[in-house]
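This document opens with one chain alone, in structure tokens, the form predicted alone.
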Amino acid sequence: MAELLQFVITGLSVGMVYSLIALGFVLVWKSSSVANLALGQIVLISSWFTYSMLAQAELPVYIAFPLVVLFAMFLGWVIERFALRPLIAQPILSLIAVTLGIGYFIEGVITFIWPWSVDALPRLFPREVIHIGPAVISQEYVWVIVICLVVFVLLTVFFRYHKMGIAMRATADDQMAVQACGIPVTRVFSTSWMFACCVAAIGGILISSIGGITHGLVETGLKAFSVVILGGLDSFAGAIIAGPIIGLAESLGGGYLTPYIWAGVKDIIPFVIIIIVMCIKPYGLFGEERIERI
């Protein structure tokens, strides 16, 4: 029973992580019809700069955290201005390519700068161990979802009765209506990039306490991609909700699964739920369903 407990309360921890990095996938598609295949290197790097700013740098929490939300939003404002908006109308592949090259060149900027390969974050969170019934938790899970919960709840009020979030909202519904009625749709789409890249360095952050910093990091990304596929690729609520079943899989399966086949089974059990997901229901649980004539 404690292994079991143990079991859930991880796979639901890192799960949240992977919705709250899937939000930032879905905000992109929803706003502009773009998939960023750049995000694993985003949350690597944010997680490499707020390595930086705290154990290079020395900075307190109250201060490291601010910038590093502030060069997550200044990223994705950079991404959006200068790589994407010159291709505004071009075919969805070019997009799709561009995203991956800037991925990559992510990924050399950060060998340029840290070329060591692994580090740790300094603790972020207390030490001492939680018991819940049987089953003996470190705080970094229960702090994770808590700060992921918490999240969720602002975004959810910033869409529901922010003017931007509402403008975004109704960009992702119809373009040409959001532009007729004066409201600059470039604005919104560099607006959700900065909100992709913040909640992705968040992700970032909360995964690199539990696990340290390392390249895995943008197989995060991808696994986050996952969730976005199980959930719908325009649906927040499947999302948020599809993450916790993708951590659950992959916790349970590693758990248990691990000493009767290989000790990789856990990192492939994401993408099996792709594969499954794409036959039987290819717009997710909540994604929209969309009937195109030939």
The other form holds:
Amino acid sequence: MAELLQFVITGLSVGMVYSLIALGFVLVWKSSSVANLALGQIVLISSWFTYSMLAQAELPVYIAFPLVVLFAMFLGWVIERFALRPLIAQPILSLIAVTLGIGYFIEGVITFIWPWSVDALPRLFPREVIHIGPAVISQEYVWVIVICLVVFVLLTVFFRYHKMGIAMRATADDQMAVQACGIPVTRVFSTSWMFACCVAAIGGILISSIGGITHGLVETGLKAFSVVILGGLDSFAGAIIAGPIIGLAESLGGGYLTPYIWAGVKDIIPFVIIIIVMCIKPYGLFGEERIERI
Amino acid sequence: MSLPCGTRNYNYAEDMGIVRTKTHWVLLIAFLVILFTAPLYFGNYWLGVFNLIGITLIAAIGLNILVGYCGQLSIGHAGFIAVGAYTAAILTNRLEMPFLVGLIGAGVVSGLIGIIFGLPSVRVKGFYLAITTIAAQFIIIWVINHWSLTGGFVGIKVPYASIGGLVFRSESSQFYLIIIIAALCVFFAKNLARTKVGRAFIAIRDNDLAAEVMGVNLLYYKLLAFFIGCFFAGIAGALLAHWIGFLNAEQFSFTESILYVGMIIIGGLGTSIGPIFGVIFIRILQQLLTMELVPFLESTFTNFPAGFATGVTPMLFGLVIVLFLILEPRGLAHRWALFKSAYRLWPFSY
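Here we have the form predicted alone; I need the corresponding form predicted in complex with the partner chain.
To see the whole picture, the full complex is given below, headed by that same chain.
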């Protein structure tokens, strides 16, 4: 029982982080239908940047965190402005390939600046463990869940009430109409990229505060795609709901299946889910099925 | 196809010919002669590079058929190469089968795995398919790392390739083996594009719904594309296994998959000459960077943390892929076509 509760809490919190990263993907996909495959690398580089701010420059958290957010926004802006803008209206293959290229480039930059490749973030959350019933859970997981929920609420409010948020929803709905209304679509694109990188960066900090900074974060970014696929590519709600499902599947499966199959089955579950979803319901739980005309 | 002045077609066979004029023949034969006498002028180091290029070329041709001709985006090619490599290793090392059985077996097994992971392509395309193939890559590598048959994290040894009593032990003998197979693959790919199958692939790439309406069997041709593409990957994997002699899942990472996509984009998608250019470009660049630039940087900037210069290679590769997509999306093959037409028309501009 205690075991189960522990798995559920860790699964939920990791799943929430997946949700955050997946939201970053959905944001960009909805506004500009670019599939951002560099998410994993963006997560990784923002974690390393946080590490530099906190451990190397030894800044206090309240200065470091805004700097990280600024950095992520800048990163998103640069990517959109210099790599994606020249490729507007290109076939999907080029758009996917260009994000792969960006990911490759970022990976090089990471090796260039932080070649030791494994490190731990300084403690962000209190160290004491919490007792929930019979289970013992380290506090980080609870904090992660809380922060994710706060970010979800902030994003929802932004999209509902802020002018830019409304413009972004409108662009997702109909690009031509939005342009005709005089909304600068290119600015919407770059804002969505800035937001996406920001959200991914927050997710990266949260997950690396639990597990440390390793190259595995790139894989975490890729695992977030299973959330996107399960929830539906163009659905915010889908991403938020599918994240915890994937997290739970990963943690419960990893917890209970490992004795029966080979070790490390945890890392593979999201990818298996991708294949299963593809075969059964390729447009996900909440995704809109595209009907094509010739 | 534009022909030199004075060359005309008198029958259909002539119209379909790949090698047309005397100059073509001379150039082709001269190229083949130079290629097959290469071990005379190059040392073992460069022969090793050529071997790697040949192996990569076979895999890239497969990917080009899948992505460039059929339009089915695959970002898990290194995974399929790994399947081929490990199949060959298991067949020749554990079961002690002859090399040729291992080679064909690697291709077939890899192709079948490709069909399994290609099944979603019947319903989805574009980004969905890209994600499926990424998932395939990770699942394959995970299985390899944990299955006792494959040697797991420890790796597996592979004996030298041998046909009959002939053992391909030295770099130069392996060079002949690899180059002959690579040449056959190039020939096959060049001809495939002109057959019914190739045209069906191109129709699917351009618009799969329209192709279906025209009577192209989507299920069959998409899976066939996956089979052919992964078959080539398997052959390349088998050759790689016998060439290196030792396998470890590290050699088939996700970044390697991205690099393969980069190669065919840099070369030019959907052209028969594209993969050749792309592979040579990337592999030579890689060789120069890792052998020349990285040690140079490491020894010059000693006050940086150790190992920083290894980041230069992925940085440059990423940059090259992005720049090619933005500035020359049709790749080096397009430049080559421009050069050829300029040469043909010289001294006039058109």
